[in-house]
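Taking the form predicted alone, here's one chain by itself in structure tokens.
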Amino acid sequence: MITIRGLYKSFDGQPVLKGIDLDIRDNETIVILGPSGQGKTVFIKALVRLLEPDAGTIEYDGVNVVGLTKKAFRDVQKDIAFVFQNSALFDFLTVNDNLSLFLQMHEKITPAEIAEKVSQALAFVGMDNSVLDKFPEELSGGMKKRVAIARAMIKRPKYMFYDEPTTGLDRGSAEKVSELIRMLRGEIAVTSIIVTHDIKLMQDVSDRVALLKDGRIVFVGGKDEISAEMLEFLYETGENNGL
């Protein structure tokens, strides 16, 4: 379980996160929904220590990670995977090397076992070994996202974070990402934390939804509890996003 209390973050004196409180339950998929510019990406990056909050606590299973040294945070970090908005694959590495890197660095297993795990991860995201020697620039946006998800799941994390996972994808690729998020819950019992402006993704994958507006959580509950009026309020100063 992740417990967030009183989380604040400002940049150049401008507040972005304004005292967020949120509980994230084990083995749930929670979507942080809101238009651009409301603090979603800052929030998710603060949760994984890519940004340091100005105030507040972030507890993973009772351990407050705010202020932990990098060395101490590694014990928590082994349970965390992050899928970046732009996929963030290493451009100078092949798909095989992108997927193998974590295993080579952190697992005491043979090259044959690494190859088997890589193949299994690719198969899970609907790809095969024909892409192993390709570089990211040779892949479509949807394929890059699937490789990024494969790279994250190969770690078998307890917590998986997604930053705008469907942004820039065509509808078919976006639906495939939604399907993979749902499948991962059954495959590795992962807790998924997703920040997005994509209402369709929220409807497809979420167990619970937190609406984020102007750096504050204004609602937490089931997707069926969200009315059209609530969405209109959420997006009134942001993007239309199909509403």
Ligand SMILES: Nc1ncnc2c1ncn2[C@@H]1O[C@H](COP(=O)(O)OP(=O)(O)OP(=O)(O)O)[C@@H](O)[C@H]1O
The other form holds:
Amino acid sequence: MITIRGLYKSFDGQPVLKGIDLDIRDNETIVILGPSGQGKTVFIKALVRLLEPDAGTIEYDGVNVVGLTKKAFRDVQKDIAFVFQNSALFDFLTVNDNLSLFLQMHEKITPAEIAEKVSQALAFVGMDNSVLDKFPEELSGGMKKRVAIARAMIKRPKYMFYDEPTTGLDRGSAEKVSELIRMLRGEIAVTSIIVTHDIKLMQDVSDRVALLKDGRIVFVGGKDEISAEMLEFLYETGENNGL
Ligand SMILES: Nc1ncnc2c1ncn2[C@@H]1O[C@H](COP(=O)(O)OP(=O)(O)OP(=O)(O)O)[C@@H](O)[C@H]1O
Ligand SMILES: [Mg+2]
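Form predicted alone already given; the form predicted together with the ligand follows:
To see the whole picture, the full complex is given below, headed by that same chain.
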């Protein structure tokens, strides 16, 4: 469980997060929905400590990670995987190396076991070993995203964070990503935290939804509780409304 209280962050005197309170429950898929420029990426980066908030606490199972040393954070970090908006695969590594890097670094397992885990992860995302020797630039956007999800799940994280997992993908690829997010919840009981402006993604995958507007969470609840009026209110200032 992740408990967020009073999270503030500003840049050059401009507040972006203005006191965010949110509870993320184990094994749920929570979507934080908001238009462009509302601080979604800043928020999710603060949760995984890619940036430090100005104030507030972020507790993973009761351990506040704000201000923790890198070394002390490692214990929590091993449970966390992050799927970046741009997939963030290593361009100079093959798919095989992108997928096996974490296992080579962190686990004492044989090359045969690594190959087996890599194959399984690829199969999970609907790909096969024929892509192992390809470089990311040889893959479509949708395939890159699937490799990024495979790479994230290979460490069997407790928490998976996604920043705009469907942005830039065609409908078919976006639906495949939605399906994977749903499968991960069932198969490895992962807790998924997704920030997006994609209303369809929210409808397809979320157990609960938090609406982010002007640096604050203005609503938390089930997707069925979200009315057209609420979405209109949410997106009224956004230039990229996704509707
Ligand atoms: N490192 C930074 N330095 C200064 N300003 C920043 C920095 N990171 C983000 N911001 C500002 O914070 C605000 C929120 O940015 P953020 O990227 O979190 O928005 P977002 O909701 O993720 O938008 P999008 O949907 O377009 O990805 C923007 O005004 C942005 O310019
Ligand atoms: Mg963003």
